[in-house]
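For reference, the chain that follows is the form predicted alone, supplied as structure tokens.
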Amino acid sequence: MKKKIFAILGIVLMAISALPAHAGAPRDAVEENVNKVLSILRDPKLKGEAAKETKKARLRALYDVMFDEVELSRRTLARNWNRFSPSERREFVLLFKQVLEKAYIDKILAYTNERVIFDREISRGENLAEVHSRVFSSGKEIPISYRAIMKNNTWKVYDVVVENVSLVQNYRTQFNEILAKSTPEELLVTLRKKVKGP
């Protein structure tokens, strides 16, 4: 069952990044764009091994365009984005990026027709607001939220939490840890070598 929430994850993750480029309702414009990440999920013509590599070119373009790569890393970073020059900071939310992908781009691959369901959302501050969903997988119903900001006339998301699990929090922890020990640095180093993998 964890795999099967950490692959839901990893839907949610693409799903998120879809927003639209105009401001508008969040819950509007998430359960808008989650369908259009499922469209490519579905597609019968992007079946198969040979389909892979277009599939993710899909999915990656979404994401490229709508996620809002700096606000999650500096959330996730937290106190310690401070401790980044700018250079660095450049490069944490390039490898951050590439990271996430490595740890749920074939999650999502493997997507299985879950149904998702929106339901409210919450204004958290002026630019600031959390829609919640519900996706069932194999008879269970997992609830997920969509933390988003608005920015520049958008809404962009910048974290998601499922069952009470918080993307931006799980990895800030991983990262606390290893800067309090650590320099900037020697976290980018950490994170180079993880980007390259087996």
Given for the second form:
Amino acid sequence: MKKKIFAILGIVLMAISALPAHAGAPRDAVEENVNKVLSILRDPKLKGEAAKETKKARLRALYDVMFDEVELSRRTLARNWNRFSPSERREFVLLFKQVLEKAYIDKILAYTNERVIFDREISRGENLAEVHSRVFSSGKEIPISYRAIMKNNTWKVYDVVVENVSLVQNYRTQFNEILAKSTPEELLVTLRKKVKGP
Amino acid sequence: MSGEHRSADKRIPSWRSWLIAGLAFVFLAGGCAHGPKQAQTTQTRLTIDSAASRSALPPPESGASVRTEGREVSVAAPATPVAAPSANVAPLSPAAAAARTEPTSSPTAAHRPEVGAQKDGEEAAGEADRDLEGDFLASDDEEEADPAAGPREEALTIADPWEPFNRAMYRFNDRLYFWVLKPAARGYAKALPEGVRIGIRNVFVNIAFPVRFVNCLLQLDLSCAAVETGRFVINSVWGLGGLFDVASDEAINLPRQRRDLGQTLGIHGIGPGFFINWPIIGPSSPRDTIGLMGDILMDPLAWVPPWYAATGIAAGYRLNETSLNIGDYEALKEAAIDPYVAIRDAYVQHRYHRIKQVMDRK
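Mind sharing the form predicted in complex with the partner chain? What's above is the form predicted alone.
Entire complex below, previous chain first.
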């Protein structure tokens, strides 16, 4: 009887370890990338205004590694994604990335001494996971979760949840309202202006 | 306690009665005109949610299934500004605000719900053509295979029948922030180092202990009430009158319980109704407005006589809080395509999770 249980356990363990989800834990992937971001921000060689562009360029490269920008855009547009032509989608992905960069890059560059702690990860299905972390800044603790999807054996982030507010959901609400009244092309015009703007 | 209350009642200044009467009128009028339908939807949803979470086995997908049934689901959310724009929209009463405004603290991290309901919505979008990663040319056929995406993605929304008023109040609050609050907070921040301002915040939060304690009880959560009592004693004594939040330190690990009356009402199945953006107070709903008024009445600082002293304390709290959050609202505004909608949605998400977190614990 005992042997049988062990045999079953063994099979179960083997089955679990064979699951693709174990190709790399999402937490490890996200943590590794966040640590890379922090090391760029804290790099003593990159100080002052002059090094700002270098930092930005490195962060941009890292963004492409860490995030799945198409997934992020598609989830943001949700059903409206279907209204966009392939070329409009391509432009949307590009513009949306620039909007995000423009809005957050200075905030991110201002982060240096913040402490980041990674907590648990939660599996949200075969290839979806949510990784919880906390950032300590000015005596406050800010919970930040990364939602990641696994494709081609790599975990990539498609949504960031800061203090329970999902970035994707927040933009989706905005785009939904805009696209209820205007066409995809009109939204792209708005985004182009936003990217170019002051 | 009850004796204290009675004497407090006698002291209600007339401005406060007028405020309450006015808000109650507005709430009733609004509720009759626009609210019922939306409120009902929400209520159904929340009831189901709470039933699901109470059944010992809160299935992570419970939200999703509910969502699929009800096309339009709104979110429970009391008068709480979202963390990011809190500078702009912090509630009037300092202590009441302290009970709710600030970002979710570390403690709650342990109890965070596994899956945000809003998540399911976004999933819908990706599910159909998930494997077409990077493929901008996803064919129409594939997309049509995803009819569920439509309604599901509306999961976390709130009715906004007052949009013109709300947008006007958004502009008012925006100016209030940039023209008055922010310059004042900047000067204030120059005069006091950050550590001192954090200490001041801690004092406000500590004094507002009754708000959280009573709400713990109203939520039938005794462990929450015990933690709050312990915190109050520890921080008042060891924390030098609440100046230091020693109870939150890892050694003691009694984190602040973020409980407010709007949340309590939400937990008991009352939906938010619709979105209201008050001047000065900021994002709210009928339910959360009632909640805020109740929290103010439970806040000792609101009872400091004469009435203008209480108002001054509230303004001081707001100033202190703003000084600790300069830049948050600006970033949110800069990042948004439509800042008004962005703030409304952030409020909705924030309040939804405040309620869900508590229900998931039970």
